[in-house]
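Just the one chain here, the form predicted on its own, laid out as structure tokens.
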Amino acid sequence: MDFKTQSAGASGLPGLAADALLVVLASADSAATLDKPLADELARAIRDGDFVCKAGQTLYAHRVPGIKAGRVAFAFAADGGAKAFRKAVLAGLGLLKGGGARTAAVVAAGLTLTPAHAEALVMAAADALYVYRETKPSAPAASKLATLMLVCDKADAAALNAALHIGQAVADGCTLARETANRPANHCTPSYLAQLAKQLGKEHGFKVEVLERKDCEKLGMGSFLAVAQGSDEAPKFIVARWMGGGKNKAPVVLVGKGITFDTGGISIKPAADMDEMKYDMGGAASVLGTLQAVAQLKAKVNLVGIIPACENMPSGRAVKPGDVVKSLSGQTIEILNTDAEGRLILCDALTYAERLKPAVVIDIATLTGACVIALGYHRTGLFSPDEPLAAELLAAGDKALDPAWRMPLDEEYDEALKSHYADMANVGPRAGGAITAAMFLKRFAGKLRWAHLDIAGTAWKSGPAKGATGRPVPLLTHFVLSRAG
């Protein structure tokens, strides 16, 4: 989809050359700022009870007299902020996306447009128009909407166009992450993730290395391989490098959990909703989406994505509760619960990241149901002992409208990981499960500047809107861009 700014010109909104016009109202008084044909149409709708000035309200009008655009949609925002604007645009495009309109102009009434609004527009459009169809031939046809214009003053056009450009890259990264995570596990295997990474590398100019099982054995990745040993699918340890910041600049390293299907292993999960465990590679998908976004923008930063990818399956070869394995770091782990496998593949990836001499390392994982209980589905759980790094990530999430919430890492939580038979156990008691999972990973972060994002509640939705969200690609992309030269 093409995004650009557009001046209303001498003829104003009535004369705009577009198939559709979406008017976002920030307040009840906003109608007074509109050209007369639009103000009159809105006044009639309010008078007749067809429109109420409340957040989430929308109205569609066809062939409004005096308006060149054949289709007009109104959407009411809760306020003038970028978050409310995004929600209103999403609702308004829901009225326009299924028709014959190919171009649409978006007008913000009663609010001052900022770059944050421009990026929010692109993200709303990507969300409104996304349809998964890879394995569903009967999926609805793609929307005909191909161009979205943000109406603004000429003086603001340059800054808003730059934000639209960034928004397009972030949205493309989110779409890639959604597409990848939505694919069934018999399609999206570890080998598929490796092939996809290589394809993206060719398209966007970054290097990709894939370590096979023998390579991982030679290195000593006993923890990662323990999870993989129960599956017939070959594990893949993917390392992708975007070197836009120069050879001597320490890279930002993103580590994404790539469990392409999680049965729980011998500690098998209940059957209900187990199909959603295809989303357990949401961290890996977000790393690929962020790599694509950063490369698309040709950001002057060094970014390395690490994806340990495998399945967690029960079989005669599968790791058993009580088994002890040796990690790449040399530390031994008693596996009390084989369904706590994400941390087992991430710990070896964190140790591997040390050889890259990174500026910071962030791991991203659909790690614990406990994080969903703690935070629900709106904010990602953020864990880090590094105050400045945590503040940077929180700020990036707020800027990207992809928020996180910082969780504790008090040393007392580490007591739950003690083991009689190894250096540590892979789980503690149920209480504080998201925190003890983070404490486990902290043991492998060493002296790294490290943070952990638990995206179990934000990477996908269940129910009628079931599907991957693409989060936290926006947060990660803004964080990486903030470190670009």
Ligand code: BES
Given for the second form:
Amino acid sequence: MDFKTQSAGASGLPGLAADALLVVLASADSAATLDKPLADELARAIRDGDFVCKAGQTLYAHRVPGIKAGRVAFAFAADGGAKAFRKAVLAGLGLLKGGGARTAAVVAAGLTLTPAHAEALVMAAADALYVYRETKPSAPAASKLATLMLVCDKADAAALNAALHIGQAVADGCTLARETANRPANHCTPSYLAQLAKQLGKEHGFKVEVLERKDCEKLGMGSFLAVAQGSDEAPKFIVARWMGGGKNKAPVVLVGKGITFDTGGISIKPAADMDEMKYDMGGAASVLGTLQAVAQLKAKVNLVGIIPACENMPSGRAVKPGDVVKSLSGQTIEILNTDAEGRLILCDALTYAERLKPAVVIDIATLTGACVIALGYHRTGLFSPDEPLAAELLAAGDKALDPAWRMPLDEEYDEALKSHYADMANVGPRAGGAITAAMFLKRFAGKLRWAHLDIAGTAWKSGPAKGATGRPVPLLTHFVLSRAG
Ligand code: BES
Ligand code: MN
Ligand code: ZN
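What does the same protein look like in the form predicted in complex with this ligand, given that the last one was the form predicted on its own?
Okay, now the whole complex, with that chain kicking things off.
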């Protein structure tokens, strides 16, 4: 899909050369400011009781007299902000995407367009038009909509175009993450992720190295390998490097949980909804999506993605509750619950990250059901002992409309991880489960500037709209871009 800005020109909205118009209204009085044919159409609909000026309301009108574009959609936004704009565009495009329009002009009334709005437009369009079809030949045909024009003043065009360009990269990264996470676990294996990373590296110019099981054994990644040992799928430890910032600049390191399926292992999960554990590589998918976005924008920053990838399976070779393993850091771990596997693969990846002498390390993981209980499905859980880093990540999330919420890491929570037989246990009691998981990771972050994002509630949606969201690619991309200066 193509995005550009467009000035209304001498003939105004009625004369715009587009197959469709999407009019986003951010206030009730803004209706009256529209060109007469549009204002009249809306007034008739309001009079007939077919439209009210309320957030979420939409209206479709065909062949509006006096309007060159054959299709008009109206969408009402809650306020003039970028978030409300994104929701309204998503709803409005829902009315246009299945029709014959190939080009649509988007008009905002009653709000001031900013770069954040332009980016929100691209995100909404990508969201509205996304269809999973990889393993579903009967999926609906792709939308004919191919070009969106954001109608704006000439003076704002340059800034808005730049934002559309960034938005496009973020949206592409998001779509890549969605597509990868939606793929069933018999398709999306650790080997598939490794191949995908290599292919993306070739396409976008980053270096990809894949450590095999024997390489990980040599290094001493006993914790990662303990999770992998129950599966017939070969584990892969993927390291991808985008070096846009020059040789001597310390990289931002992203560590993504890449459990391509989480059965729970010997501590096996209940059957209900277990299919959703194919999304347990959502952190890995977001790392690949962010790498792609940053590379696509040729950002002047060094970014390394680390993805420990394996399956968590029960078998005759699987790790058992009570087994003690030695992590890459040298610390030993009593695996009391094999379903707390995410932290076991991430801890070795965090230790590995130290050798890259990173500026900061962020891990991203569908880590705990407890985080979903704490924060629900809207905000990602953010854990970091580093105040400035936490503030930077929260700001990036707000800016990208991909919000996070800070959670505590008081030392008192650490006691839950005491073990009789090892330096630590891999689980504590149920209460505060998202925090003890983060405390576990903290023990491996050492002196690194580190943050942890628990995306268990935000990486995918359940229910009728089941599917990966691509989050937190927007947050991460904005974070990395802001560091590129
Ligand atoms: N991948 C899961 C976390 C998860 C569960 C995310 C459900 C989203 C929905 C993780 O590996 C896990 O199983 N965590 C356990 C930890 C527990 C055993 C301490 C959990 O949350 O139940
Ligand atoms: Mn698990
Ligand atoms: Zn898991």
